[in-house]
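To begin, one chain is listed below as structure tokens, in the form predicted on its own.
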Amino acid sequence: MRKKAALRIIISVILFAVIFFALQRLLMPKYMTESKEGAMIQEYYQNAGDNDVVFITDCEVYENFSPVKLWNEYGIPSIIRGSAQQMIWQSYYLLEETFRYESPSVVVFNVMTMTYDSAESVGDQSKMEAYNRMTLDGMRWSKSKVSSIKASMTKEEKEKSGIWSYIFPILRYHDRWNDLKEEDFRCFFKQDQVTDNGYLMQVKVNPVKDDYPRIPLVSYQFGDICYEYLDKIRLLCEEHNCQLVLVKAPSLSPIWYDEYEIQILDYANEHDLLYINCLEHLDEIGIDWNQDTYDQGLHLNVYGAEKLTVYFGQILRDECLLQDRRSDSSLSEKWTEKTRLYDQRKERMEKERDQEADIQP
């Protein structure tokens, strides 16, 4: 009898766990049609390994650099570990995790994130919590994820459920019943790929209309925590014999002030780092603000991203001495398939864009 009772208890516990985690999986956002940035972090694991370059931080990398273009032009395999409003401590822990999956020769870090030294500096706390989720929920469980959660939680998150809502996301998403969509069921087991090795493609064209005002700030000084984590990133790269390259993407807004530039130049010079401010090379890159942006200069569309990638690939080849690996048959086979999917996505999105334009009044 005792054995039967014990067996019933075990079966009940297993059944409860299955139902619990199934409900949790169903209620968690899938980010397939809206806020696609939330699906990017988990996509990394399908493409990890054998990447010579890892781009890291926020939309200034994942919408401005094309790994497929970099491969087809230079034979350099790369991946982007980007997410919306990625804070510098999140970049560090993502990079720490990355080195457990692969050994890149170069890490490219976009410096605009140095201007955000706290969740409060982003603005709306509820918005920052949503950004945290888009970065942290997709990470696999590890010491790096736990550390990133602890470093990232807003004051409101800590006061409510703290880390428990990350361990059990159903505590955060239990009220999504009314928001469930077809994709929540369709992508229950496996989600669609929304990026191409971390690049989030945009094909629409929305030209720059006016100059963005350079409104004076109270302070231009980067926060101590930003320097602390930039040091951590630099030392982590050194530990793994990996070159750290600093870059400022060619985004016109938010404004990149001269006072910011001086601080990054000083840091790069002090630590002998390569730093490229793409805003100073727009003519060489060939950016046309009438054609190469989908949101009036905040980010590049695919046509601008491909131009920037061709320009930056020369730097990776000539300054970082990365080799063309297209002669590697197994690697080339993988990237041939990635290119096929990339071209297919581009063609489909262009068709949808043109159809949308045709029905505009």
Second form
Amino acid sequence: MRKKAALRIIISVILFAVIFFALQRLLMPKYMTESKEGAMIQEYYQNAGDNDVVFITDCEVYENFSPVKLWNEYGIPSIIRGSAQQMIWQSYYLLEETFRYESPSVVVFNVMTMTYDSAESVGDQSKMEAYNRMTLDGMRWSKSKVSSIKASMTKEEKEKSGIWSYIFPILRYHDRWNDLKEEDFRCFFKQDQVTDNGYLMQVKVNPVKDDYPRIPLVSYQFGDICYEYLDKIRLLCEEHNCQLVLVKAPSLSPIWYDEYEIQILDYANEHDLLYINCLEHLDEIGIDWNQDTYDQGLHLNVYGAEKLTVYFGQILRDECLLQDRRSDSSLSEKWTEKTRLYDQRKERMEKERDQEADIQP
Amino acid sequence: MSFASVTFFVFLGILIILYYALPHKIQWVLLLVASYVFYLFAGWKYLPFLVFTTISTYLGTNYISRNAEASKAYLEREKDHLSKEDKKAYRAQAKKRSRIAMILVLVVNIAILFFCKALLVDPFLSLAKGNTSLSFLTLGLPMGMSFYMFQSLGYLIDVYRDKAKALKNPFKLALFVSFFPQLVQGPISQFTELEESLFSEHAFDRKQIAFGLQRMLWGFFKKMVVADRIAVAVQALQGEEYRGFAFFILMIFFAIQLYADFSGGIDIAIGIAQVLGVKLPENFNRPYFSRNIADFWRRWHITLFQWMKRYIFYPISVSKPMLNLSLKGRKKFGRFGMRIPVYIGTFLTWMGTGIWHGFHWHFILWGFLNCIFIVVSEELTPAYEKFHSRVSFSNKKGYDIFQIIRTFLLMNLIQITDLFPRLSEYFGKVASLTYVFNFHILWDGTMTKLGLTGTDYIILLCGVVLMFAVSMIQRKGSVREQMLKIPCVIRYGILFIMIFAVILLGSYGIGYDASAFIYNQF
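Please show me the structure of the same protein in the form predicted in complex with the partner chain, now that we have looked at it in the form predicted on its own.
Shown next: the complete complex, the earlier chain at its head.
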């Protein structure tokens, strides 16, 4: 009798766990067609290892630099660990995790992130929570993920669910049953790749129309917490014998103020870091704001990103002394496949864009 | 720590394992530690209030007990030397000392409760709040204060009345005062009811644990799926523009919310206690099936109204001055005069209950309306009986249903005062029922502008139907006992559906404004 009862309990627990985790998997957003940024962090693990350059931070890297182009032009293998509105502490913990998977020679950090020192500085808190989920849900469980969650949670998240909703995401997405899409079922076991080694391709063209106004700010000072984490990133790179390169991507908005530039220059000089402000090299890069942006200068499209990558690759080769590794056959084979997928994606997206343009009056 | 949190489940899981794994002798110690840990989660700054009530009750009850024992011993020792009058005088003296001790502890604790309710929570008496920089004014009401205080003071009075023994072990008293499942919103236990199951040893009982967990599950369903979902519409419908039939809908929605929230919380509390082998008193008995207001209050928040009756109503209505008044009244006004002490007792009990809810006129109106309805109903009872003896339909089922619906609507009219601190607004809305006939809100899209979607209404409808069905089944006895009779696969299927209904349909987490238990604030 007792044996029977024990068996009943064991079967019930197993059945419960299976249903629970299946539902959890189903309800978690897959980010395949909308907000693709949410799928990028977990894609990293399929492409991790043997990358010489790792780009971190937000859309100013994952929409502006093309690793495939970097490989094809210079033979430098690279990857982007970017995510939407990635806060500097998230960049730090992602980098910490990255060093467990590979040993890059260069880490490229986009300095615009220094302007966001708190969840509040981003604005809408509900959006911030969504950004947190897009960065954190995709990370594999590790000490870095736990630390990143703790550092990132908004006030509402802390009050309502704490870390539990990250451990059991069903607690966050429990009401998505009403919004399930075809992709939630299709990608139940395996998700599509939405990026090319972390690069989120855009092919549309939406030229810059007007100058963005330089509205005076109350304060231009980067927050202490940003410096604290920048120091941590720097020290982490030093610890792993890796060069940290600071970069300001050529995005016209949000405005990169002179006061910001001075602070970054001071920091770079103080710690002997290479800093490239791409906004000051637009002509050398060859950016044409009528052709190379898909959202009026906020981010580059693939044509602009390829130009920027060609320019930046030369710096990586000349200043960081990165070698051309195209002679490595296994690596080359891998990147040939990546290039094929990249070209395929580009072609498909261009076709879709052109069809869309034909339909529109 | 909210009951509806993963942290609480982890806490409870650890407690259950330790509770049954460690020697059963120390189970009550573990419960005490767990209760204080649970309380500390609400904030350490609330702890002094709980500790003070415990210590003052301990000192009070032990003084009363020692005083009674000493006087008894003295009288026994000196029985041959004292006259009858001397003995009587000595007893009276001893009783007086005990009474003074009891009153002292009562007054100090009630003063603290009133102080906290008035200054820490209630804006009505906290006019000074804006002008003061005292940080404790921003504390909020210490969690469960009313409930643990009622329980402690009831125990104190019972010891004074020699209906309960004073606990010699202060830690056992601390557990009785702070037992965590009932700390949030009751039920309020009497010491004599709880003593045995709280302090005795409990062996692992699979059936009791399963029943406890099932009761918790039902509570979570009511709270998270029904109460917290409908809360959004209740909030919206309080707007100035919603009058007439919209106000009627608000009454119905609020009745559902209040019942699902409060009884859900009580189900969770009783379920947790049951898992730990402790039997808490029931606090609800299908209240919306009541046939009159007095009946309603015998079925709703049962333990509070038993407390009020035991410690306020009876002491007032059977006190010496009241008995004298009754005699005088009978001579002058007959039956009505004889019942004057009952009216006074009823009035004071309801006013006390109203004020306990908060220092707002609408709570006082709430108490007053309850008092009036009950007194009028009682007074009209003979007339009703006479009428029913002559009219045959009084025995029919239809009349029963009429009584149930009438009581439900009357109670809604009273309960809804909770939502309107401005009495003029309340009376205005009630009056609008008589001249605003905006039934079109049912189909003109208004209902979907209340923060609820069509799916939400379907979920609510299913939830309410389920609650109704469970109430109907309860008439034949325990639902869980009846469930044992159905095949195991179906039973487990039902439980799985309920668990996943709570997980998937519950209104919690980001994007939801899941409220704390309504009665938590009292």
